[in-house]
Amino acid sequence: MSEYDVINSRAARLDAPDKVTGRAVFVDDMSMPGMLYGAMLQSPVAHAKILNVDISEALKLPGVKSVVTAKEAGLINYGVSPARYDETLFCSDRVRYVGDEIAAVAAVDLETAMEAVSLIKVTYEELPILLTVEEAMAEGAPQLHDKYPGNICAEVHQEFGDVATAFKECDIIKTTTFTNKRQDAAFIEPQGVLANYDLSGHLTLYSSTQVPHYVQRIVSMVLGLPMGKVRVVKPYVGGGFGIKAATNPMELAACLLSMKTRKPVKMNYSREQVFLFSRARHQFVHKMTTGVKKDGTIVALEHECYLDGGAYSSFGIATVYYAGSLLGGPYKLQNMKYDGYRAYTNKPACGAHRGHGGVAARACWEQQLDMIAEELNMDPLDFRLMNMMETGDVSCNDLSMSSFGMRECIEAIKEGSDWKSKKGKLPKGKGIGMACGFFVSGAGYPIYRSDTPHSTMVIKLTEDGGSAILYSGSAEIGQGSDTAFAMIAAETIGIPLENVRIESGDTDFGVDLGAYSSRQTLMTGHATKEAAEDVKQQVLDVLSKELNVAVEEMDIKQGRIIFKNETPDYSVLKTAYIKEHRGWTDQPEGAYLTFNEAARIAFLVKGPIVGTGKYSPPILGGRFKGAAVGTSPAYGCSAMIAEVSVDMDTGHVTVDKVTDAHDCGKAINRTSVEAQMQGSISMGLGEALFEEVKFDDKGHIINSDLAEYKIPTILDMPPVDAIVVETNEPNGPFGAKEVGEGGIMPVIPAILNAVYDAIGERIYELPMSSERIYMALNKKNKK
């Protein structure tokens, strides 16, 4: 029997109603009076001088009421990181990819709008075109950014231990390189806005967005507005996965053009747009080597990455940091060396997707680590735990497992898919193959400088004390978080789940950093039972008074005031609201107090009762460059065992079945927390058989809609087994942590294991098409 009343449960999401009804309101269900429509132009080459715009007869198309360029918007820098702010709101001088915005327009309907786009008349000299890093990175290639000499837009150096000396005591030393390819996140909701700059100068953006604090500030930024004086409102959103986590160019087009207007404007992505403006997986080419001893113990990891980030900065500078600092965990890893740099190219921006920088990593070592497990005749499950962290253990870039389940997480995964009766035993064909996964429960740094609470939350109970209601600018994108957080107060202050309401996503609320890096859970649903403890105390100070009881010897549980020794005498109440409220003469035997008249009595007493609550983590990490990156209140792990099929003759892949086991600290929601589980699957099955962007030698995207960019659907998803282990991590509210991101750290190199043992042939190189496996089949036949 569980000591929760409402956390660590089965609860229906609060947001099902509206969305299974069609209710829920999306950015392109909104619309406002006398509203205009905006489109963009972009450009159609990846790498040109602009020479002249000329939107003279764009003006003059009946309908048009504004048309912007860099002119009126101006050349104010800015991105995601204050470090590499390297982007315009319109270009300039030159753009750098296909799809690179130069002017916007608002039109009285989006026919006369993208018309107008098509009378801007751009004058453009073509420039040579970098595709590939080692274009790049070439000596005396065209520098995409002056500032950053050779297109390198980030470059990390990192050492922990003696890596030389490590490797001069191991027995066996593995050296691989790995290759993934970029991704899109393929959410179902295309990017949209509604700006309106009202004729008291306040500006209120309704955006599809995981970050509404993060867009406040670079809109107020850019277009020179006091924050005060900019709000940012997240409807419903259908999906985000990390590229909806910052400011897009269109935000700040809709804005620019309500203001100049003074009319609403909304504006939306086509799904060609979604992928030119991109912000998804970088393509990772990882090269590793490690160094293991004879009785299994790994000694040192040496590492080299290279990323493709495309034309801008975006979140690159932490993916870079990322696809190292990771490697740290979840394995003991004395000595570690890393060496990564992110290059320009003329191909859009990549940012941080699911599994930010750690996706393409993890597979590539997951995979060398069964290789030589293999070599040593090992069992890759107790190689992965003679080597694994404990909780208490700090990694050699110091990150700290204030709680760590790994091995509960593997001993779960071997038990459920019965690993020793298939391991080694499977006809030609069928594979089973496993992994571990590692990954932040929110990274421990904002993403600028500021000593801004990185989460708060403000809790009224109503003035009948039937509900309470939670204020918050955290970004429920679908994850389940607002449910989350109701369950968190519903549990803190004693109430029922059904007494509690949320309103998220709205900058006027107050401050939270948004939905990335697999931190609301822990973060905001800390500041969330801080808040719930604040109200319950208030409730229960003016219960002490107006009862001469000591609030110690009281509590609420299940609605109800609850009294650890005699009942008080109801009837010395100073408001005499029982009697009002129960028609009471006397104190009927067995008598109680419900919350909803102990709080009605506290409001009648005090006013209203508004609770806060915040939160910013601790300082973390170490001292060296880049420790900051990487950094977390706690870390959530996984393990995971895939069993494939693989048809010999065609190199088709099926997976068949998955079992999966995830340590979350605490489960709030069990449901959800199994759900995170399942689309962390689906994210990672798509990217290991079939997802890649792909373009031309002009840097035109020639897959860039969702016919020919294919991603899995449920006729692609396997069997899951979806084990929840909990382990209380200290730093969480009731013990909760991550199962946002981590869970998709596993899946690539459990499925690049499976085909291993299936064929008997490594495949180096994502995705695994059938092609690519085919023809890898057809190098085994000839050896």
Contents of the next structure:
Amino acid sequence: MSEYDVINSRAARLDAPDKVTGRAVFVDDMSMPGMLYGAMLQSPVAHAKILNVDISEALKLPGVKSVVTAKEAGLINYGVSPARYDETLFCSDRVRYVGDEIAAVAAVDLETAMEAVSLIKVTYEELPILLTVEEAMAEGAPQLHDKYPGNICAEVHQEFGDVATAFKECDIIKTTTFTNKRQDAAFIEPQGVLANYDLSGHLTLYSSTQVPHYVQRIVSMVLGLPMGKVRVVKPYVGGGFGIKAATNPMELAACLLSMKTRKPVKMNYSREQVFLFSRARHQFVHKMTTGVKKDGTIVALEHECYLDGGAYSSFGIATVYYAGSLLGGPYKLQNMKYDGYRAYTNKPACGAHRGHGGVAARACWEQQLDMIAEELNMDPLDFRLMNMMETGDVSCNDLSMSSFGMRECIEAIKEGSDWKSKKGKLPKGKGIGMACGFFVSGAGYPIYRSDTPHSTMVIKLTEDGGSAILYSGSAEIGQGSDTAFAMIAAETIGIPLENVRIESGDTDFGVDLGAYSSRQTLMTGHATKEAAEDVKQQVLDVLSKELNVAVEEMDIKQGRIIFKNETPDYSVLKTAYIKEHRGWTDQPEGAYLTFNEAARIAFLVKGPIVGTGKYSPPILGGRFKGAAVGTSPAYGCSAMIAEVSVDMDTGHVTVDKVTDAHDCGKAINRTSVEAQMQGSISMGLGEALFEEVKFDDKGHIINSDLAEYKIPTILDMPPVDAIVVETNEPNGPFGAKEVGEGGIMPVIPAILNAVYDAIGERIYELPMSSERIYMALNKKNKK
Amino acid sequence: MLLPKFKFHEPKTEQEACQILTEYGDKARPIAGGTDLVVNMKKKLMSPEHVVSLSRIASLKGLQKENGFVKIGACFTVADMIEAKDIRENVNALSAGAAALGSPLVRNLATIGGNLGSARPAADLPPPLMAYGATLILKSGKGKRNIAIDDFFKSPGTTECRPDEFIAEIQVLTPPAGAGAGYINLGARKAQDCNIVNVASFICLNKSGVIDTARVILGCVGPVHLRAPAAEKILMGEKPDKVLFRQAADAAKTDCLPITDFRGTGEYKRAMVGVLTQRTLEIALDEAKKNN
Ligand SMILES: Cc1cc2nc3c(=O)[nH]c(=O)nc-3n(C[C@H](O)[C@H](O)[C@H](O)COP(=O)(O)OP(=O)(O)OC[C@H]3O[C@@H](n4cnc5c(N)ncnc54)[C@H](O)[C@@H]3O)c2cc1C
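Okay, that's the form predicted on its own, but what's the structure of the form predicted in complex with its partner chain?
Now the full complex is given, and it begins with the chain already shown.
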């Protein structure tokens, strides 16, 4: 039995009934009287000078209400990190990838808007294109951005400890190189917007976003509006995975068109445009050298990494930092050197994508550690256990593991998969492999330097005393955050979940940095708890005065007022409540004072009962350059075992079974935690086996649809044993921390290691397509 | 992506359909499930001015076993093909082809006629139909004609079907005793995939256990589905065993013209032709032994 009434349960998701019946409103379900439709002109070439943009024919087309280009939009730079604002809403003199935005049209319907787009004449002078990191970093390569010579968007050089000296003490030094492929997150709902600039000069933007707050800031900045006049509202969202964690040009274009026309303007990305906007996982090339002692102690890691960034920065600076910093754990490692480079190329920009920056690095290293364990003749599981950090440990780059259930995770998967009887004992073509991972539970710093709280929460009790309503700027994007916050509020106040309602995703409700970096359960959860405590305190304060009982002698549980000592005579309050509610059917029964009654009385005495909460992370470690990327109030961790079959003739890999354990601190909603683990496995499996965004030699994506960009179907998903390991995270609300992104960390390397176990060959390039495995087997047979 | 503008026709009889197709000729295009045509129209690869639905014509939706033939109406859906006992019990490799096609949602709409009409070199139904030596019944205002499926496909997207014609029925001779067939498709994932290679094989054993008919069909490795003459020649007149099948599989690799594209290299596809030929022959042999 749980000590809690609401959290730590399998409470049904609040949004489930609406979603399964199709009643949930997503942005594309919305319309407004007089609404116009927008469409965008995007560059058909990967790199060119714009010599001229002629919109005259487009303007003449009947039904066209506005055409905007850089001339109308201005050239205010924006982006994700203020240190790299390298985008403008529309290109004025140069396009840098196929898909770069040049103009937008608003018209009475979509057909007209698209026809108008086709009537805009652009004269290009084509320039040489750069499609790879090597081309971009080659001497004499054409420069994509004047401000960033050598096409280097960002570079990182860090050393903790002394790697060169440490290598001298090592018995085994192993170097491997590894690369993944550019990904698409393939969320089910393409980005869409509805912008409404009303006649009193207020702009409301409905958008499929993960971050209403950041979008509000950028829209205000780029369009020159005071933030108070810009409201961003997030309806239900069909997934984001990081790609919707920043402002997109369609959001800005729709707002601008609405301002020009004074009409609501609706726009959507097609699936092809989702691929063109991209902002998903980079392609990384990692070169790692690890030094280990004979006894198995991991001593040093030297790491070099190149990222193919695409045409703009997006989240890229954070990505290149994360790619290095997230190897600081989960093993006790004293010496770590990292050199990372992110290059600009003439492709869509890459950005943050579940497991931001750390996924390919983790895959490379966990594979290498497996190779080292084999050389040491150690069970890879024991090898990891012996080097594992523990609660209270701080990594060489100042990541502090304030709770760390990794040992429990490893023990759980070992048991759950029957590792002992399988490892090293399976027939050819069958394999088992394991890996570990960890991830931040919320970025310790906002994207822009600021002392703004990372989250605020307002909870208001309804005047009848029956319900609590949460108002939050946080972003429910399908992960279940609304339900989690409602559960935290219900638990804290002491009322049933059914008496809590949440309104979220609206910048009018407060500041919340949104759904990225696996932050909301911890950060918004804290703000929620604080606001709920405030509400509870206010109700109890009134009761205390009315009944002459000290607040400390009372509590609220399951919707009832608890008197810890003597129960006072509260009949006056009951009578007052009955009088207030004459004729209503909700008269409380039973021999106790209900929360309803108490809250109603509190309202009568005080007026509106509104509680507020906020969260700012504590001061976190690390004073070196780049320390802000990787430091977090807490870290989730996980371990996974994959079992695979490989068809030795075709090379086809099937993942037969996964045993996965994740330490999420205290599970607020157990079902949601397991769902995040399952989703992480599906996403990681796709990246391991199938997924790759492919380009032709002119920079066009050739598989910008979900037929040829292959994410796993449900038939490709193995049975998953998702084991929730709980610890008590001191920095988390009720001890909770992340599961959203950390869950993906061990997936790819566990499959890599299992495939090796099955075929006896190491694969250093993703995806592990049948062909790649077949070629590896072929090479081996020829040896 | 928006659909281009077109006029939509919904004839209720074959005769009406013939009239409409005759009237509009190459400005018209039949539509059945639309799972191929609509995609092509959205991509602007095709923009017929007239789209003629065949879905309301009851006579195109039947399935009968008659005079030693399994006769399948062109508008019979792929989902129904998987369920149909007459198909499973008589021409099981065709059930395997149907089960390999798309996903349940696609199969509910997709038809056998549309699969042939689309003439995609990676399609799932042509290999088993060719392995069984199926015949297509084409109809038009000028009457009807029969055409062997081997002669039907001309190049990717084009067939023997004239603009005023449509496929009305697919007839498959029920295989005799001693016959068996197998179909395997290789893709990246387990459903909703475009095949990398697909192969169907058919063999028939005579009373002394010698192969007297052999058909091996290779998909995705040529502009149309290919017969594998060298492989078939090796099989004919021989007693089946693993070694023979291996030789046939090696020969099949020389019977194809795979290209390198973003789905795979020619080298890999050629190698897979060998693997799948061997495996489909083994399935065919198992079935042939059971049917004796
Ligand atoms: C997501 C997805 C997955 C798919 N996966 C597969 C797969 O795994 N394997 C596979 O083989 N296919 C696949 N397809 C393609 C398609 O579903 C099949 O080819 C299907 O059988 C087409 O049938 P239809 O009735 O929908 O054809 P339609 O789209 O209606 O027609 C296809 C073509 O045939 C013509 N046509 C239709 N009926 C006739 C007729 N009676 N006579 C003459 N011409 C006709 C049409 O004019 C058109 O050119 C997939 C499609 C989608 C969208």
